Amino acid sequence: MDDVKISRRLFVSAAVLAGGGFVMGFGASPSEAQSAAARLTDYVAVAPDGTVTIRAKNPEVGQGVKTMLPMIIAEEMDVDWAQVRVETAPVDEKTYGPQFAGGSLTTPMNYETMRRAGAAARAMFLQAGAEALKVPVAELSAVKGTVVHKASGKKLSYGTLATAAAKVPVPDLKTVALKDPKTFTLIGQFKGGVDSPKIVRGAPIFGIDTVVPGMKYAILAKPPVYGAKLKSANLDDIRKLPGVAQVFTLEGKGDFHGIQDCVAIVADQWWYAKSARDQLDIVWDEAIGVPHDTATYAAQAETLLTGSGEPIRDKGDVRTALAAAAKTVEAVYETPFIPHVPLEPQNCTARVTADGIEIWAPTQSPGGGRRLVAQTLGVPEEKVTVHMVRGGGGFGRRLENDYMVEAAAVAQKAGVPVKLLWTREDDIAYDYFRPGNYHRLRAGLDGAGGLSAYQAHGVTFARGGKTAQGAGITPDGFAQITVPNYRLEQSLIETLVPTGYLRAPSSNSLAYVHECFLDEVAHAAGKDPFDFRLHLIETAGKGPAAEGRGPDYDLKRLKVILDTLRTRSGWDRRKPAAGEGFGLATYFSHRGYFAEVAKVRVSPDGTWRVLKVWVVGDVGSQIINPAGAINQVEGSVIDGIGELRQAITFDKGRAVQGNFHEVPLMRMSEAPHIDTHFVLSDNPPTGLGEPALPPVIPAVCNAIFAATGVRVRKLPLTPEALAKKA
């Protein structure tokens, strides 16, 4: 990425520690000065026995990255992977730069630095070598933890070299050499998340299972609507209660990610501490969320897709194409609210001293976290330490902090510290949702069938007058920046209801839009999907800089993917039968090009199920850890077929759904089978977690439209609202 560079040292002076060992980029814990681990960088460690710690920076929630981090730099450092344990780095952003898990950025911002790091610490060792061996370094090379002198046959393991290693100076990164990416023989092997066997075994090693001593359990009772006003509570009851040990009230601070006013239970058990809210006589002015439900907004939007919304693209001249067309498309569609539902609930401990505070959170942004905290509580930035501790699951809902301030308030006001813990459905009754959307779009087909114009209207919402966050419209899609004429307008409405980014945000909605009407319009033109969208490709040539997220749209990639996947699909050889359907979708998303294609069956009710999924992305020129790669699709790719049967709706202001049975998550037998195949491009990498997700969501609308002849333009997708349309 243009805007991370390589500017800080990742190594400082060595420090030689009793024992032989050293320390170098940090002071040494008690458990490295006394295993005498000699720290190299800011990220490894390399003991006498040969074992090399290295510290994955970056928060876990299920994506892969504290093995592919690590893996980066093992393969650098040439050791075995069998002599790496990996650690979670502590929040230290002036020594590891951002620390954050979003935008699958993790990949394009730390691929250069980590192999850096590692080839750096390669070169000390090398050099140290040469000393031992009394030869010039050019006649060494490193094998899986050990110098070797093929001349004479000798060798000389790391962890022998390692307090001679320390004293060679640190090599300039910028000029450090790399290997060549074919000579690489742990990058692009499949190796299991370092944390799976703890996961199988049930090991505590999440956020939920955390522990600190003379640790209270806490439960927060918050407003039903966001930021109405407590008026009453029978706090005096629920301090009588078992287990019980405080009970008092937060006011809010009229801060969208900070405390809303609240009772909070402190309790010897979370049980005890949930049982007393169950029996609070609380009561709210919720008076300013009258005016805030989903039949309101549903109103709103019709009202204002009649009329004409704020211009975000303009090109070509799309009035006089779309007079001009032999034919015209037309169609509205609509998606609703969902929320995050990470399987591990919003969480967080913490712990309030003379000191500062300290919190362990499975947080997607630790330090932002940190900030808020800080600036929530009113104490010094520096007084804050947080501990990154693995999330089961985050999707976007984990950037949001807004549990880690309650818990901190909570420990600062009781003495004591507290695990904060939210049930299922406090989880989704104030989640930070993705927000829905409507659009009228229309769209102008030429003499022989070719796609001439695109205008598109979409309605999404605000707050304080801005677009919310999450809802944003962005301008560049595949169908708008092939065709020559193009405008897209926008319009707000504006709601109190927190916003926030869901795995692929915007993409994940839009390319459901844009993608099943590119398909209306296929269809319309009498053309195969394929070859619609291959025609458009020729066409058009390379497009402008899609959704501002890097490189431009490189439409000759997403042509060698479309290709790709017809053949791996057997499209032109699909025979469906009755009540089965195939569908076509792509989409450029967060720096990966994915084309994906869903085969489909619905049943005489309406009940529809997916049979297969063929997906092929392109992420660049290398997949760093297949497994975790593979692992991220399939997760995508389920992650989006459960988002078809989900929605949030709203009753003054009230989140009407509250657990799994009204927000359903797809069961295993539901799973269909998922073929994944990446094709390998000159580009640098990139991440994986959101690109996959945007094209099945309209592959599979597509595949219904196939099978039963109902375009799918309104979700959620249930059987009756099918078997109804059928």
Given for the second form:
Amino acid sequence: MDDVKISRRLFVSAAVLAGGGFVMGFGASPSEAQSAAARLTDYVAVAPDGTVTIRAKNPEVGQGVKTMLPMIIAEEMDVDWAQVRVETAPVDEKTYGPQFAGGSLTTPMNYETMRRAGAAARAMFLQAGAEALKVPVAELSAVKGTVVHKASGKKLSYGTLATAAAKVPVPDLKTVALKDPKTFTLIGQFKGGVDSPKIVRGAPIFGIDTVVPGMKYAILAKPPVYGAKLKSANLDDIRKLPGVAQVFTLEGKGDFHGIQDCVAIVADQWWYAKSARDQLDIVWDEAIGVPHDTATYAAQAETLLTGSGEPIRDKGDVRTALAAAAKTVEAVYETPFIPHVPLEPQNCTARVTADGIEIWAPTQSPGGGRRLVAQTLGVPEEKVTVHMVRGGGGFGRRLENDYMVEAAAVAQKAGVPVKLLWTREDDIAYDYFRPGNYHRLRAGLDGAGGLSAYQAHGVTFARGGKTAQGAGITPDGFAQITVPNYRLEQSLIETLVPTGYLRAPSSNSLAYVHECFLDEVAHAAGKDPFDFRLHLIETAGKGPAAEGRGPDYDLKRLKVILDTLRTRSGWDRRKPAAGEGFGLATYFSHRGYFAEVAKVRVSPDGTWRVLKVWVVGDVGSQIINPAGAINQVEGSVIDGIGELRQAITFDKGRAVQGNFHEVPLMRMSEAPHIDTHFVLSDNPPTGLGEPALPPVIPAVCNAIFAATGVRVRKLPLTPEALAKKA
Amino acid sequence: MKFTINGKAYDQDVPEDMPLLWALRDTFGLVGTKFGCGIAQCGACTVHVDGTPVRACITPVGAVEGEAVTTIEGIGQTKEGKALQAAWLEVDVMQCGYCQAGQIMTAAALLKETPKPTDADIDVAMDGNLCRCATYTRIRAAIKKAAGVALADTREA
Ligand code: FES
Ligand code: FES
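With the form predicted alone already on screen, would you show the form predicted together with the partner chain?
Below is the entire complex, every chain and molecule, led by the chain shown above.
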């Protein structure tokens, strides 16, 4: 996810719609754009009645791209948003380029290209208008889907001009004139989600709502320990149960992302399948799970942290600097495995016929799913059609397509279309978890209270000897860039447990570890946490920045958001009551700069509550849709606070926790006040699905320290850890 | 078994112990009511039975025989439901939107009981409805908008 190319080369081509009208196709080459226009895929179309149809190409899982991307095109095209219909594009990465929802990358990958495509369309309508009105194009302007000749007062709608505009040569995208952002009328406006009217009426638009003629319902019994082998099961008993149509086994293929040994139950309704599964007597050979206990992992980590690890960053001379330091600070931090739990349980509907495979999936990675299905079922990729269906949350879980290939395999073997649906317990048991990690940190302060050395040894998890998915521990951190002597070492624990990417992967644990420790260091230096960071910024040299993760960490941008946050949060005038505290943290991830202050209250019994969070972020020059943007920030903040309380533990390889009573999510009464502010900087707009999340976790922990004097060095944060010992 | 769902009469054989959620979704094809946990922890499956909000995932269909069930597909026909749907769009509550049917159903029951809810009323009524995307700020605002009360969050900050 980290190294995706940001700019996509885009070509456009135009054609006349059957029956009249304008269609513009996009593609990664001129010929692909032409065929896209001809096939009416990946397009913008203007019908003679003026209706504008824009295809939204990326999966929608609540991050708002289905609304935001079309807004960019509509702005540059100068069409009326009320005339725009948004349709979900088919999955076809040859035509569309990458189609996925991850890494907060949709905005940076598409902002510029979508603007240029829209601007090209506008230029074509203006040209067609000039020819129709016989006036120079320079005298024309475009307003809400109409070409206007101010001098004569003449107007022609885009609908009227559509067929003619389709015949105008497409301008060069590299040089096409873009609007001055100061004149934007749509970008920057609060626009509700395009699917929202359907959602409030309960219309069937989610993956789980898919119905295909002749469809049956399926559930799987998968191994409770990843990769365990099926020994026996009472399949014949299950076949006799009410509503059950078929019961069979699928064999694991050894693919980490794919199918494991399992029992599939296909029934007339899902409830019959689920009830039948409750009767299943199934024996697994799960001996491979035995070494994989949370307690064992912790003991291994403790041992590893007493030694040194493999150096993965080394600048200056940490050893000498630590020896020379006026003061040193040391701490050990620990984070647990946590789950994704999107509210819509994993599901997928599949139909397999002689002609090919058709899939309806709420997925963040439809192209990856398509390849996985093709490989697993041994069919050419062209024979697999994936329909992107709205997903009830993603958070990175739906970058994996295990449920997709399972549905396809079940449908193939059953010979009927099936809707596969997991229970919540399945969703937790079979997650690709955010892995935990363990860290020993040492910092050295110079005589002036500045940070002279920073040493970190992180223990994280490996699969097959290599750092596991989502388990990277190289922080895009702040101290690491500003400190002259810095060393990061890594040690690995082999895990059987599948791990993956959770919203702001790596950052969601590393921000906690390093920003809490930085607060400890500031405290040891006797400095205010704002002052301490600002001093680091002033004295910073250039360092090993966010290698492989986009642009270098720009300390000037960080300084601006810190200054803004200090004012907005009233930091210097704060007056916490007894049991209350304020905490600061910052983090740079996914190209976004965020700084957050949390205000918390801790009761004597150790229960804690976040009262308010102030957020200041810099994601570039433009907030495209404030409606979605603010929602993402508020969601990230509350999500992050929720993560403080979560942990998945393992008993011989099995996840112990089963449902929401054991995986607490934040609830209405717990959600704090949130003050969100964006600093607009002179940088290209970047994404908001993730970067507001990481800093809230350390901001809350630092506030808890301010309130109680207790450092939160281990998550999950329990009331017992904070209760006043009587 | 006879039911009235959203004012429409249904007469169909359904096993009595099947949860109302699955009868609605898979027998009657009313899929607006959502499955999130199956154990009354998330509220995604909230419907009204004779005006009272219930968790359809743990309510056996046999227990509601002969009663009037209202789901998200029908709530717009009530005064509260209509106002809430409009407010939900105005405030743009939705992220993924998956929880929102349940949220609106619970909020509709709240407004019926308490037409001008305070923040404390909202906390109590809505705490059983999880939103994984954490749209709580906007759910609170939309309920107030629908109720015609001041939008400001009066809880301690
Ligand atoms: S599905 Fe009924 S409360 Fe969660
Ligand atoms: S909007 Fe996604 S769960 Fe509530």
